[in-house]
Each structure stands twice: as structure tokens, then as C-alpha cells.
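In the form predicted alone, a lone chain appears below as C-alpha cells.
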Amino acid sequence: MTYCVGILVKDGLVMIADTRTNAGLDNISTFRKLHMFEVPGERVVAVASAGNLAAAQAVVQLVSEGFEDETGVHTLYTVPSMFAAAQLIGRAVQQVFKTDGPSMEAMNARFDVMLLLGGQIGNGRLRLFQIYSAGNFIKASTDTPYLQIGEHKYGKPILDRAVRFDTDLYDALKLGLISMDSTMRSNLGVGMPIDMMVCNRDALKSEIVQRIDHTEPYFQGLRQSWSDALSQAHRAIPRPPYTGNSEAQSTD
């Protein structure tokens, strides 16, 4: 299991991914799931993956080495736009399924890989896509400025309540980290270290590329502050007026 989130706001893009892979309670490993493809001044592209680790790694390898057709070899370093980048990753997913899908299905293993693609190329727009196991994809919008893959349900309520397209970029980063903390607290299959990337709109380079481990002071403070804030919030809300002596009776 894993959790990855991308948040696209007016000032830039945030992408965050955990690194835990889990093949059982006693078989836990760490693998990078957030990959950067960056040429400062030309393009900044980030890819986060969830699902079957072998399939995800094969997809990332294909878009790194590229597909060859009559016009040449195309990689995430050469595609002319983010839409073309999403198409390239979709083709890579389909190729991996064509190669590995039948043998996985023969072993009763479901082909399961999803990816987030975010970034900006040249004069194009800063964009965020989610690519599915079939190779098709959707994009984030001003109405839906974030996308999640993996174990998303625990972090989603925070983002639903707080993230808007006009949210400050570093507030978006803070909210993304809170959603990651909430997910880790509720699912042991998601865990540290955490990889994150922040880029400003039209900068064509990453502002932050960083790994957070259990010793990082800001994240530890954020976890405690969020827990304290939740405790204070529920104590501040009036207690329910309902009692065990309600006169309401069933009319059965």
C-alpha cells in the first residue's frame, strides 16, 4: 500500500509520496515512488506511483529510456508538452500490461498501477494528471485542484475541507503533509520516509525536492500540532443535547 498526493494551486504544484512497500507484516521495504525529470529552465516533471511495485518501476523505466517510433525516441525529457507526457506514460502502462499482464493474471495477481504526473514544460501550462491502469488519464482543475492515488481515504477529508485553487502554495504543502500524517496514523501500510517536491508556476525548476524521515523536526512538530488542534477543536464544540431519557418512542 502507498499514498501519493498532488496539489495544483494558482502559484504552483506540490507532490508528496511515502516510500513504504508491504508484502506482509514482516516484509516491509523502502522504495522511492516520487521520481523527478528536470532540466532547469526547460522542464520540471514529477511522477509518483502506486500499486504493483514491479509494474510501476517498469513504467518509470520505459518513460526514462523512451519509446521509439518513426519520429525517434520519446522520453519525459523530450516530449513537447505535459499532455504529451501523460500520453507517453499511458502508452508505457499499456506496454507493461501487454508484456506482464497475462502472466500476472495467470498467477491470480491483478495488474494494478496508478500514477500522478505533474509539472510544466516550456511555455506550456503547469498541469497535474492521474493515469489509470488502462493508460487513460484525468487532469486536475480549478474545481478539483488535487489528485490522490493509493490509500487516499484517510487524507481526503482534510484536502476536501481546506484546499482551494487559490490556496497559498506553502499552505498547500502543509495541508498535503497533514493528509500524509493522517494516512500514516490510520494505515500501517503507509510510512516514512516521505518524498516531496514543490515548484512555482512558470519557474521551470523545482523549488524543493526533499526527503523527510522520522528525525525531521518540522514534520514532527506538525504531527503534534495537528493532534493538539483536533483535541482543542472537539472540546470547543458543545456536547450533544441528547440524553438517555428521550421521550421519543418507536411507532412500530
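So that the term is clear: the rigid core is the largest set of C-alpha atoms that superpose within 1.5 Å between two forms. If you're wondering where the values come from, they're calculated on a predicted model, not measured in any experiment. Positions refer to the first chain, counted from 1. Compared with the form predicted in complex with another copy of the chain:
Relative to the superposed rigid core, Asn108 undergoes a CA displacement smaller than 2 Å between the two forms. After superposing the rigid core, the C-alpha of Thr71 moves by 2 Å or more between the two forms.
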The other form holds:
Number of protein chains: 2
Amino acid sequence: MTYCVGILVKDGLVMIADTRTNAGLDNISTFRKLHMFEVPGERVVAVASAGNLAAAQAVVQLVSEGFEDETGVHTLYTVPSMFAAAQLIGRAVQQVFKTDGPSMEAMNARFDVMLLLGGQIGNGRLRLFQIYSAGNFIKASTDTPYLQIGEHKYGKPILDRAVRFDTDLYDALKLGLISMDSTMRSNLGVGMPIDMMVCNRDALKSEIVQRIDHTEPYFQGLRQSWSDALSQAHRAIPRPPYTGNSEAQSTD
Amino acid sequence: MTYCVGILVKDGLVMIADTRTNAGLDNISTFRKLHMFEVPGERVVAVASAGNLAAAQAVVQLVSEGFEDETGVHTLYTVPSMFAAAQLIGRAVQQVFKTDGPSMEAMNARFDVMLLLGGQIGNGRLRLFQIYSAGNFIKASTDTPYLQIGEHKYGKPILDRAVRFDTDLYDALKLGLISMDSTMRSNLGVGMPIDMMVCNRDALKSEIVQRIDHTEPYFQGLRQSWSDALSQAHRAIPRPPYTGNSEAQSTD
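Counterpart to the form predicted alone, namely the form predicted in complex with another copy of the chain:
So here's everything in the complex, that chain up top.
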């Protein structure tokens, strides 16, 4: 399993990914799923991946080293815009499907790869895209400023409630980490260490690119504070006032 | 979609179910999914269902009116123990599968029905069971005092963090309602009104059997307080201290 989240706010972009992979519950490993493609002053691009690890690695390899299609040879270091970057990843996904999809299906393995692409190139706008297994994609908007891939449900409630386009960039990072914490608590398939990147809008370079492991004091503190705050929050809500049976007892 | 949760604590049992059903996004209805089988002083039994509505209704019908199998004719009003009640529901599920499963599969509809069964009968213990589509079942324990069926992920983090076997009964109700609220916010397929039942251990009667709709003031207040408390909680966590790039910029 995997959990990755991208949050695009007024001031910038946050991307966070866990590193746990598993082939069955008895084969658990750590692999980087957040990849940076950065030339400070010119482009800052990050890609996070979920789904079949071999397919995801093949896609990242193709867009790192370049591959030839009808439009020539491109990499995430050469594409002229974020839209072109999303198209490139989409074509890479389709190429990997063409190569490995049929034989995966023959082994009853579903071809399943999802990617988040975030960043800014040249004079273009800061963007966040989600690319599907079919190679098509959507982009985050001011209405829906975050996108998730992988095990997205456990960490969604806090984002639904708290993330807006005008949320402060470091609050967005904090909320992304809370969302990651909720996911890790409920699904063992999502685990530490966590990779993250933060960039400011129009900076054309990353502000933070960092890995957090379980000994990192801020994240430990955040987990504890959040837990304590939730306990306090539900204790502060008054006891339900319901009494007695307001319903007929029949089953219908 | 559906969300039902049962919480079995030291002092009693809480069961909560939503009422929304949908056959596609364009066909949404309200159906009761929490059914009471109560003879005060003798037995208090509640059944909540998720999955295919026709199958769930058929199962509830069978265990209400009785059906004949190798052990005779029984209903939830006649079985001598909660274990026998779980077995009865399991056999009812298997019977419905035998009747409708093959033709459902011919229509490409998966036979999918899950039930929660909670309550206490006579001198037996207060129990909470989850019955699967195959008719087999598990029971809640002091280690894992809650069970969920349907859209369980959004509402699980709060239960994972806060529900223990020694949680106060009315706190368990509150936490169940918070869990339901989180689910309804993130999945439109789960919706008001909500049915709930609470019974005290060894009372052999329900304490509360009630339906809550969107105008009900306590639940409205709980939703608002919880939202406010979460906002406050994440604002109270200090800003992440991360700065700079602690990682090489390469993709591998």
C-alpha cells in the first residue's frame, strides 16, 4: 500500500509520500516514492507514485531518462510546461502498459499505477496533477486544492475539513502530516519514513526536501499533540441527551 | 453505500446505522438498516445491515419470520443465545445466497451482504458479532471493542484512537456519532437520518432507540463542536520547523 498527498495553496505546494511497499503482508520493504526533478531558477518538479511498484518505477525511469514517442524524446528536465510534464507522464504510463500490461494480466496482476505531479516550470503556473493508470489526468483547482493517491480514505476527513486554497503553506504541510499520521495509524501498509517537499509559488526551487523517520522530534510531537487534542475535543462535547425509545420496536 | 458501527464496552453496547441506499448515484433512497428484536427482560437484539439491499432485507425477513433448516424453525425472538443468533443469521445469509446468488451473478451483481448483530439474551453475555457474505462471523473482543460494516474507512481513525473497552457508554455513543459524521462528510453515499440504539449490560432492554435527522440539535451541535475543535487542534500545533534540503536532489 501507499499514501501520497499533494496540496496546492495560494502560496505554494506541498507533496508528501510514505515509503512502505508490500507484496503480500509478509514482504514489506522501503522504497522512495517521491522523486524530485529540480533545476533551481528554471524548474521544480516532484512526482509521487502509488500502485504496482515495478510499473511506477518504470514510469519514473522513462520520464527521468527520456523515451521516444511521436513528439520526440523528452524528460521532466526538458518539457516546457507542467501540462507537457503531465502529458509526458501519461504517455510513459501508456508505454509501460503496452510493454508489461498484457503479461501482468496473464499473471492476474492488475496494471495499477497512479501518480501525482506537482511543480512549476519557467513562466508557467504552479500546478498539481493526478495521472491515472490509463495515462489521462486531472489537475487540482482552487475548489479542490488537494489530490491523494493510494490509501486515501483514512487521511481524507482532516483535509476535507481544513484545507482551503487560502490555507497557509506551512499549515498545509502540517495538515498533510496529520493526514499521513491518520493513515499510518489505520493501515499498516502505509509507513515511515515519510518524504516531503515544499515549494513556494514562483520560487522555481524547492523550499524543503526532507525525509522524516520515526525518531524525528517535530513529527513525534505532532502525532502526540494531535492525539491529545482529539481526546480533549471529544471529551469537551457534552454527553448525548438521548433517553428512552422514540421509535416503535418493530423491525418494520 | 452504508455505514454501520457497533461498539461494545464494559457498560453496554451502542449500534448506529445510516439510512441512505443507492443504486447508482442517480437513485438514492432512505431505508432503515437498524432493526430491533426486543422482549424487555428477556432479550435485546439489534441487527444492522450493509451491502445489497435486497439481500439484506431478505436476511432480516428470514430471521424475523423464521425459516426452516436442519435445526428446525427459529427467529431472533426464539434463539436461546447470541451465538445461536449469529448462527441463525449466518444460515439466513447462506439461504439467500442459495436462492438469489446465482441469478445475481448472472446479472454481474456481486452477492454482498454484511451484518452487525449485537445484544444480550437471557443469562448470556452481551455480544457484538459481524456476519460476512459467506455466513461466517467474528465477535468483538476487549482488544477490539468495535466493528464496522459498509464504508468503514473514513470513520475508523477516531475509533482507533479513542475507543477502548473501558470507554464510558455515552462516550462510546458520542464517538460513534463523530465517526458517522466523518463518514457522511467524505462519502455522499452515507447520509441522514441516523438510527441508533444503546443498551446497558445486563439490562436486557434497550436504553435508547432513536432516529436522528438533520434538524436534531445535539447532533448538529456535535458536528459543529467537532469541526471547531479540529480546527483549533491543528492551529495549536506549532508550525513545522523544517527548512532547506536535507536530501540529495537526484531521483535515485
